[in-house]
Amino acid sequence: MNKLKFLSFGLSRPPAKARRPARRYPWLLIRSAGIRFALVYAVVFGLSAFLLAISLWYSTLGLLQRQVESAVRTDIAALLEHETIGGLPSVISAIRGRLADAGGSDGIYLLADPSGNRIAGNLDRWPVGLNNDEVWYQLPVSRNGESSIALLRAENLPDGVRLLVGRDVRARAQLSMVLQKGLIWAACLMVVLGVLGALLIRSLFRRMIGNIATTTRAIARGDLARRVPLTGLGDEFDELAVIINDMLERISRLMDGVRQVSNAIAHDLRTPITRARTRLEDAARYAREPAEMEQAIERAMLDLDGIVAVFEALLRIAEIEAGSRRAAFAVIDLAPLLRDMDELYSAVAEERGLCLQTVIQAPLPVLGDRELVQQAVANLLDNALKFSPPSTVILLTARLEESVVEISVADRGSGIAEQDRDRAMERFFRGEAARNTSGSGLGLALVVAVAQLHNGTLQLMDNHPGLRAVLCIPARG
């Protein structure tokens, strides 16, 4: 029973042997983020150093080969001007010349007969392996019965004669030589400094990445109010911190506006429940007649119609907020839009014993969606229409202002005390005087919500006396 159980139940294995911890090997560190941006630091660093080393390298002794190669050229010409002028006598005498020159020590010259043997010059013999003329050889050479390292360069005169021209080069291979132990010492300092580098990286990218996860796992345990400390610099790792805890002051204030939506949904429709069930559950008891039945269903429908836009509200704010009506953006101008609801709300305001005035600008070009903007500032001027006193004016005003078209909705009734205003765009919200009066205090919810997918705000200010509410958008230029 127990085998067909664990084979009837998938692909589950027995809890005592199946899970083993896993082995971590050396390997499985590079699965490290923080190792493996410190390796890439280290490595583009070690990289750039090496480039830098080889460049100073090749400039450094490129310079200085260079320079004796147009010292050697220099003097073969000009001994090969002595050659045309005076012939071999003219260019021994040169010859002779350098050498007699204290500036001349690092010279080498040599002149050989056709058999090799030396007419002039500091060299003992003709170098060994040195046999193509106008080709450059860095061979060694006894000059003086000195053992060095030559730079040369051969050329043919007349008469089988042939002249060699060099310097001593033994400078630069010292010079080659301090510079390769330099280099030597200055990549063990840039593998160090690579290294510390790397440390440095991983410890600040593991305490950044400490902190969030810090963060989130208390956020996970319960605690809302835990956010992501900041160090102060203003750098890259602020900024991080800086969106991570308004996303996470976001998702606080989203869930206490679940908590609230709840518990207001609870406590606001209760009562037209109850209202409706007891007067259904009267009828079914006490009504004699049809027209007391049908009486009694009719109320009790009205309650549930109103349950219902409740409803229809919430998910409208809902699909709002959620963005998809973004989609349906499109450039529009208010002006045409906001004449048309002043001639619709006009007539309402006067069978109330209200004026509407209005004043518009044109043209008031946005984009966004024409049915949500229509819809918002209907609401505001619901509002106004609903708590303004007889024989009072309500002033509708729209404008363009420094790339924002503002829309303004001001009234004379009883208005939003100043500690209030935040909380009235909440949802459900009511105030003092507005608890007598029709609603689900969802209208203001819904122009914040309109205003937000539209990258604006709403404003709720004092109009000595009354309410002012201003819904700014941006302009599409």
Given for the second form:
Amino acid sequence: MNKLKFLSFGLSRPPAKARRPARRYPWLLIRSAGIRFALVYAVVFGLSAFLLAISLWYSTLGLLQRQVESAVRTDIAALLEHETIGGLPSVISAIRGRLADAGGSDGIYLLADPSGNRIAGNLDRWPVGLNNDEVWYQLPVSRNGESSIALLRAENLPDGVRLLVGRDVRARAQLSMVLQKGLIWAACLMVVLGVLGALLIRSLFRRMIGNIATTTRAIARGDLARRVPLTGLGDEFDELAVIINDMLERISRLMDGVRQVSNAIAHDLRTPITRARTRLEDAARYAREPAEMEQAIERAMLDLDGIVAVFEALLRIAEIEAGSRRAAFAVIDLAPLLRDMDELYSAVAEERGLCLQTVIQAPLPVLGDRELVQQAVANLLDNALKFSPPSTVILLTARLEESVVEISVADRGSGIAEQDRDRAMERFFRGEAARNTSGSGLGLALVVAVAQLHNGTLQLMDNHPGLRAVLCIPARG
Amino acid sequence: MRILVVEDDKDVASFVVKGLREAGHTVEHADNGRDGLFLAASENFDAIILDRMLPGGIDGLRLLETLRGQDNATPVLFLSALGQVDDRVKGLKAGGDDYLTKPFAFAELLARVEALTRRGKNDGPATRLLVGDLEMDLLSRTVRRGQHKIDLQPREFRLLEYLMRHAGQVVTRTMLLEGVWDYHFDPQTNVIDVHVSRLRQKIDKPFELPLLHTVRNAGYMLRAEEV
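Can you give me the structure for the form predicted together with the partner chain, which would complement the form predicted on its own we have just seen?
Let us now look at the entire complex, which starts with that chain.
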């Protein structure tokens, strides 16, 4: 039951369930991926064990058989040589010698005349069914009244005399029995192990999928804080869990972003809109002269322009975060771009009694969007200019280090308190020092978005005193 | 100048038409793509202000593509609420000459339309620009005012060149950012004002008659006569 429940987690929405076609009953089991994996495991395990047993069987018994055959062959060859050299009597004496030597061993010999009577040997009579020469036979024989099984081969000698040489293979037959029994036991054990292994695999599988299923189901219900627990083994399931967690992390970041933006819109846009509206209504009610009216309208227009600017910055950040600009990425050299910015801003700095010092390494190749990097650096410089006390130095440096292009803008202003630095990169954050300055609180958020789009980072550091903003972008080429 | 405005929003359209007429232009107005295309194709205009999203089955992009397909090279300025970089690129690729995002200041629209028509007229490769007694030689890259040689930084030279090419017209800060620095965003800092005032120091300060004028709520204008 449990299994069927977890099976359906992907389809848990009611309409999907209703649409699901009714399956025939026996296939319900196979529809469980856990059981499928377990079955596959059992079959693979069984097959490999079976193959192992077969090869064991053949290598053991086959080897014995071949050894016996070669011994018999050698024996026959020796006896035939006796016949060539010394005729039949020599063969007879050789056989007798062998029988006497070996005592009660496995050797089986029979020398028979054309009518089948024994001339020499230890077999009572010619075995039934042994008709052809030079062919292997495995037959029951009776040796000194004792019945047994033997591997035999016959050979024709001159004058119709026939020689039979063989080996008693009763021991081999016994071994085969033992092996057979052993293999049957092994097969039973194998089935048990296979089933146990399958169950283990299924439960492992189910636990992992179960973890993911529980988490994703909780997330689907709106509990976005849940994450897939890691087993710590670093296996494929952990890998999957990490990927899913990353995805969830990104989703929740995006959700946070949306929430933050809507809060911000509610607050940061409502305020200037209210101001503009109040000004206009005030003028409509109380303005006595055209000049007064004109002034009110003009200021309201300025307010609206401010709102539009905030709005555009928000859209721009959203556009960057969506990542569609990546399609237009090209390899660009940031060095001339930064020198242009230096030229553009140093005049402004001078005007305000500040000094913009620049150290730019060249070249600084990155894969990116020139306009966005321009805007990001412009935002950092805008901030530095805004917060610098008179006659201080702003330092713009750019260098290529360990295949990262590092652009740093450092000022001597009031800086950002350490506990605020992370939040400073969020939308609409205004630091204590920035309360009374103009600005939307979106500048650094845009820089962060640009950095992330380029797989880079923005770090805010203490410049003792002041702020050092470091934008890092991976270099290319 | 004869200008065609294709814009379906009544308020925006009447505001634009009124403003353009006040600035001395002859204006035709169409409130949908079909009429707009008919007018644009059958009559001669010096410039067209075109909304992207229009009723009537033909949107701004289609209209422009059709027009360009008929070898009609009338300068077109897109005026659109679609402000993403992609939209802008699409508009310019379709054959638009400029792209202005709503909401807009009328001064910006007027300046850009007038700049467009000027661009259409003298495309010839001028080697010398002249405004009053200010003279720029584009080949030797020198600037003189009267008898005096004026030394300019490369960027100041380009700034002055842009202003001289648009002499007698209002040039807005964003136009200068785009045209001289190739920046397509507004920095929070008044970078343009600073650079223009430096340029003014060099070309106007020692002389009696100022050439570079600030136009309130709009931008700058280079002209020889008194405003």
